[in-house]
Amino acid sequence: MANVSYRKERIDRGIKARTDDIFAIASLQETLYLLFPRLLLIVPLVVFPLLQGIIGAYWETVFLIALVVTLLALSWDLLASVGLVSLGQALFYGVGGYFTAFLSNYLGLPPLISIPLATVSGASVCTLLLYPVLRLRGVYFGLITFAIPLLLMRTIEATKILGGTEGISGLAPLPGLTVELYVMVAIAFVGVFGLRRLIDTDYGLVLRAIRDNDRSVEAGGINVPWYKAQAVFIAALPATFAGAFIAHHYQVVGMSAFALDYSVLPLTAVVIGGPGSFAGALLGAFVLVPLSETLRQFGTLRVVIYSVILLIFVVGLPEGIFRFAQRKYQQFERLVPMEEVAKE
C-alpha cells in the first residue's frame, strides 16, 4: 500500500502581492484588509486617554511612559537602520530635558516654545557630541554612547552645574494629563509613519546601504559621515522631545534623566516588537512598559529580567512580534500533497 505525504506551503495573499510596489485594490474586502492592522494600531491609542474615569490616572501615567519609551525606541531603530547600534538613548532624553529646563527656568519661555526649541537644540548638541565617533563601527560606537550619559551624570554631580544632584525644579506645567497623552500619541504617530516613509525613500535607501556596506557607499562618492550625522540628528529628535516633554510633565529634571533605564528599555522594546519596522518599536514599548510596572516590586532586579526577555526574543523570535504577526497576516498556509511514498 501507499500513503500520501503532505508538505506545508506558504502563499502570499493576492492583495499583498499586488500592493508590494503599487496599490491595486480590487474590492471593499481588500480595502478593509489593508485598513484593519492600521486601525488596530491607531484606535486603541486614540481611545485610551478618554478612559481615565475607568482605568484611573495611574495607568494613564503608565500609558504616557509607554509613549516616551516608544519615542526612544523609534530613535534607536532609526540609528540601527544606519548601522549605528546605540546603547545610550538616555543621552538624547537627558539633554532634551535639561535644555527645556534651562529655557523655561532661566529664560522664562513657556512650554509651547521651550519644548520645540529644546528638541531641535538638544538634537543638534547630541549630533555634535557624537560626530567625532561616527566612523566607529559595531560595539565600539555602542560603548561610546553608553559612556557619555554616565560621564554627563558625573560631571553634573561633581561641578554642581544645572542644579547638581537636586536638578532643576519648578518648570512650567502642562495643561493636563489628557492633553499630554494626545500630544504624545500624535508625535508617536508622526514618528512611526514618518520614519517608515523616510526609510522607504531614496534617502532611506542610502542610509540602509551605509548599514550594509559603508565602504562601498563611500567608494560611490557619497559622504558617509555627513549622512550618518543627519541620521543621528533625525533620530535624536523624538528622544529629545520625549525628554523635554516629560520634564514639564513632572516639572523637574535631574540626573535621573540619564539613567540606564532610558537606554535599556528602548533597546528591549525594539527587539520585542521587531527591529527595522518602527511600528514594532511602538508595539514593543506597550508590551514592555506595563510588564515593567508589574515587575516594579523586584526593584533593580528588573534589569536582569529585561535581559532574560531580550535573550528569549533574540534566540526564539529574532524578527519580533510585529514582523511575525505581519508575516502571518499577509500569508496563508496550506497542505500540498507530495508524491506517493511506498509504505515499508
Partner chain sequence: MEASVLLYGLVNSAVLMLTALGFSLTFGLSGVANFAHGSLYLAAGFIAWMILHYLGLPFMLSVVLTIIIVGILGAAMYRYILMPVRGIALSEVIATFAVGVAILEFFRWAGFVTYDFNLPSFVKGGVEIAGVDVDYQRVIIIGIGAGLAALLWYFSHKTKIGLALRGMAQDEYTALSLGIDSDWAAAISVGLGAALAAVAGLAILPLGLISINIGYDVLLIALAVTVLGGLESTTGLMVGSLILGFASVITANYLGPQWSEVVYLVAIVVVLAIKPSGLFGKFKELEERV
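Take the two forms, superpose them, and find the largest set of C-alpha atoms that agree within 1.5 Å; that set is the rigid core. Positions refer to the first chain, counted from 1. Please read all numbers here as calculations on a predicted model, not as lab measurements. Compared with the form predicted in complex with its partner chain:
Core-superposed comparison between the two forms: CA of residue 58 displaced by less than 2 Å.
Once you line up the core between the two forms, the Cα of residue 287 stays within less than 2 Å of where it was.
After superposition on the rigid core, displacement of the C-alpha of residue 36 between the two forms stays below 2 Å.
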Given for the second form:
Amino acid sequence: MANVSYRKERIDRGIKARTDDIFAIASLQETLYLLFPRLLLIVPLVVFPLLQGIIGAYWETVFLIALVVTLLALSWDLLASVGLVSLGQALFYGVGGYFTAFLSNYLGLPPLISIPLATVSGASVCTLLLYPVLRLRGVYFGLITFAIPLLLMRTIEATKILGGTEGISGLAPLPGLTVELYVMVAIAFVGVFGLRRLIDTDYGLVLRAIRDNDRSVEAGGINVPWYKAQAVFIAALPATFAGAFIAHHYQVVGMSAFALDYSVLPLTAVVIGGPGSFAGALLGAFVLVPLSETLRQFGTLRVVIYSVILLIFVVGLPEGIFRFAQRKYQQFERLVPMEEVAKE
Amino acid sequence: MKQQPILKVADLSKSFGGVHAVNGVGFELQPGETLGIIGPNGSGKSTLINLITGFVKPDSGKVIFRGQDITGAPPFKIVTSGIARSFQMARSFSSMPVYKNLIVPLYSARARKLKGGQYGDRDETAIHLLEEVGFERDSSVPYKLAGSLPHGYVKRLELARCLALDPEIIILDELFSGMSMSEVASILPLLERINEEGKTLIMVEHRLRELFRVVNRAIVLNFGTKIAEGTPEEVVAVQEVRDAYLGSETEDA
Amino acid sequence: MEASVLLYGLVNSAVLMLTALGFSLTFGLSGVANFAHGSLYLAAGFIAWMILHYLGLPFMLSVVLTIIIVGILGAAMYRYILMPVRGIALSEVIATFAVGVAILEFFRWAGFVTYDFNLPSFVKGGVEIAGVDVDYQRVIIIGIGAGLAALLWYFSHKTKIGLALRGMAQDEYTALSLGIDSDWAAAISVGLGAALAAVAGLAILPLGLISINIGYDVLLIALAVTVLGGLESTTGLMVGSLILGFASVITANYLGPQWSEVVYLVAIVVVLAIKPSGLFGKFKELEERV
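Show the same protein again, this time as the form predicted in complex with its partner chain rather than the form predicted alone.
Up next: the whole complex, starting with the chain shown before.
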C-alpha cells in the first residue's frame, strides 16, 4: 500500500444509460432529461426575436451577428471534421455577399432568388478555387484560406474594382428584422441538427476518417480529394448564405466582408464552444458575440482579451464548453485508487 | 500452357533524390498465385508496393492489371479495379470504434456493389469481417475505440479492410511484424483459405519461415534490384541472396 | 528607367525574402506555422524604439539586444504555449495566431499608433548606382538578405545542429530514437525564426513609419512568398521573392502602383492552379516515406 495513486473515473449517470434507448419516451422524467438540454438551446433562440420591444433593436442586431457567426462557425466545424483547418471563413462570407450583390443589382433578381443562387454559386466557386489545395496535407489549407480573402481585400482597395472601398450599395431590402431573425434562426437549426446528423451517417464517418488517416481511406477505395471537395462545398453553403443574407440586410456589400474579423470570430467561437459537435459552434457564437459587444468600451483591448480567451481554451480546455457541459450532465466523476482497479 | 497473367510489372523504377529505391524490377503473377517479396531493410520492397498501388508514381515502367495499364493511376482507382493493400506502418481511424473503421472501405464504390456493402448491412458485415480475422465474437473489442487497440490487432484490422473490398489481389506489407508467434499462427490458416478462394496474394515479409508456409514463389530485392526469383527453396539456395540477406539475418538471430 | 526597375526590383525582392525568412525557417525546421511572425517583426521595431528612447543605449547595442529579446520571446512562446499542443496542427496555428493578434492589438491599445515611431537607418545617406539614387539602407537590405540566405543554407545543410533540426522535421520518431530532443530542437527553431523576424523588422522598418497594420501585412507577405516558392524550400523562398519582388515593381512601373497589389493574389491563384505545392515545394500528398 506504499504508493496508492488515484485516477479519475467517469461513469455514465443511470438516467443517461436508461435514456440511451427508445423506451425513454415511456417515462416523463427520462423524456425531460433528454429534452432539457435541447430546449435550453431552442427556446431562447425562438423567443428572443419576439422581445424587440423590451431589449431594443441594438441587441437584436447583436443577436443577428451572433447568428451570422454561428453559420460561419458551423461551416468551420465541418471543414475541421475532414481535417481542413480554415483560417479564412471570410472568403466564403465575402464571396456570398458579392455574388448576391451582382445578382441583385445587375440582374435585378429579388432577394428570394438572389440569396439562394448566390449561396450555391458562391460555394461552387470557392470549392473550385480551393480544390487544388485539397490534395495537400497539413496546414496548407489554413495558409491559403488565410491569405486569399486578405489579398482580395487589398486588391479591391488598390484597384477600385467591385466598387472599391465604397462597395456595392443599393441591394434589395429584406422584409424586416423579426422576419430576418427567424429565417436565420431556422437556418442555424437546420445547420446544427442537419450537420450533427450528417456527420453520424456512414458518409460522415468517411469524412471523419479522412481527418484521422487519409492514406487508409484512399486504400479503402475512396477518392479522398473528391470527398474533401464535397465537404468544402457543403461547408461553404452556410457561410456563403450568411454573407449573402447580411449583404441584403445592410443593402450594401463592401470589402470589409473579407476582413479578418469574419475569419477570427467563427474560429474563436468554435474553440470556445468545442469543435466537432456543431452545437458547440452555436454555443460559442452566442457566448462570444455578446461578450465582444460588452467589451466594446475597452476599444482594441477587447481583441487582446479574446485572443487570450482563445489561447486559454486551445491550450487549457481543448474540448470546449459544450463537451464539458455534456460530460457533467451525462456522467459523474469520482477518484478511484489505482489498486482497487487492479484487483477487479 | 500459361494463362494470361493477372498482374504484370515491367521494368519499374523510382528514385528519391538520386537514390534508386526501385530499379527496373519486373515480375508476372498468375491468378491464384501467392508471391513473397523479400529483401533486407531499405531494399525497396515497400516502395515497390507503393508503385504498384499508385501511392508513389513511378519514374518509368509499367503495371498491367488484367491487361489494363494502371501505371500511375490514383490509389483509389487501383483499389476499385481490384487490388487491395495493407500498410507496413498500420494506423487505424483512432477516434472511432473498431468496427466503424471498416465502414470506410465498405462505403467505397467497389464494396457497395457487393453483398453486405449496402446501407444498413455495413455494421453487420464489419463485425463479421472482424471475426474472420480473429477478433473474438461477443467480446467488446470491436466496440472499443480503435486508438486503444494493440498493434497486432491493428494489423488484423488492416487485413479486414482489404477483405472488405473483396479484391482479386491482396498485397500485405509486413503483416506479421508486431504480431506474436501465436497471432501469426492463427492468421496463417486464414491466409491459406483466402488463397484457396481464388484470391492472389503478394506478401512482403521479414519472417521467412512463416512466409514460406503461405507463398509458393518469391522474389528477392537488394538495393532496389531484383536479384533472384523462384520457389522458396530455389531462392534460398542462391548465393547472392544468402550474402545480401539471409547471411545477415542468421547473424542477427 | 530600366536600371531603376532592376535596382528597385532587387531591393523589393530582398525585402520580401527577409520578411519571409523567419517564417519559412521555423516551418521548415519544426513544422510550426508561426502566425505570430508579423507581430514579432513589429514588436522588434517597438522594442528597439523603446530601448533607444527610454534607455538611450547606442544603436548597434540596441539592435543586438532587440534581436536577442525577440528570439527569447519566440522560444518562450514555444515552451509555454505551443508545447502543450504540439503535434495538433490546428491548435498550433490557432495558438500562434492568438499570440500574434494579442501582441499587435496590445500595442494598438497601448497607444503605439501615432507618427512618432520610426527607427533610424543603419547608415544615413545614399549612393548613385547606374544613374539611380538609392539610400544606403536599401543597399544594406540587399546585403543582409543575401548574407542571411547563404548563412541559413549553410546552417541547415552543413552544420550538425541544422541537420539535426531538419532530420526532426522529416521524421520526429526516428529523430527521437537517435537521441534528438525534439522539444528542444523545436524551441530553438521557433526562437531562431523569431530572431530573424526581428532582423527583418530592424532592417526594413527604417524605410518608413511603424504602424500596427504592418504586422498583419508582414504575415500576409510571408505567407504569399512561401506559398509561391513552396514551403520547406530555401530555393523556393529565393525564387518566390524574386518573382514577386520584380513582378510588383514592374507592374507598379508600367501599369500604375495600384496594380502591384494584384500581383500577390494572381501569383497565389496561378500557382494553386498549376502546382499547388508551390514552385519548389515537395509537399507530401499521400506518399509513404521509404
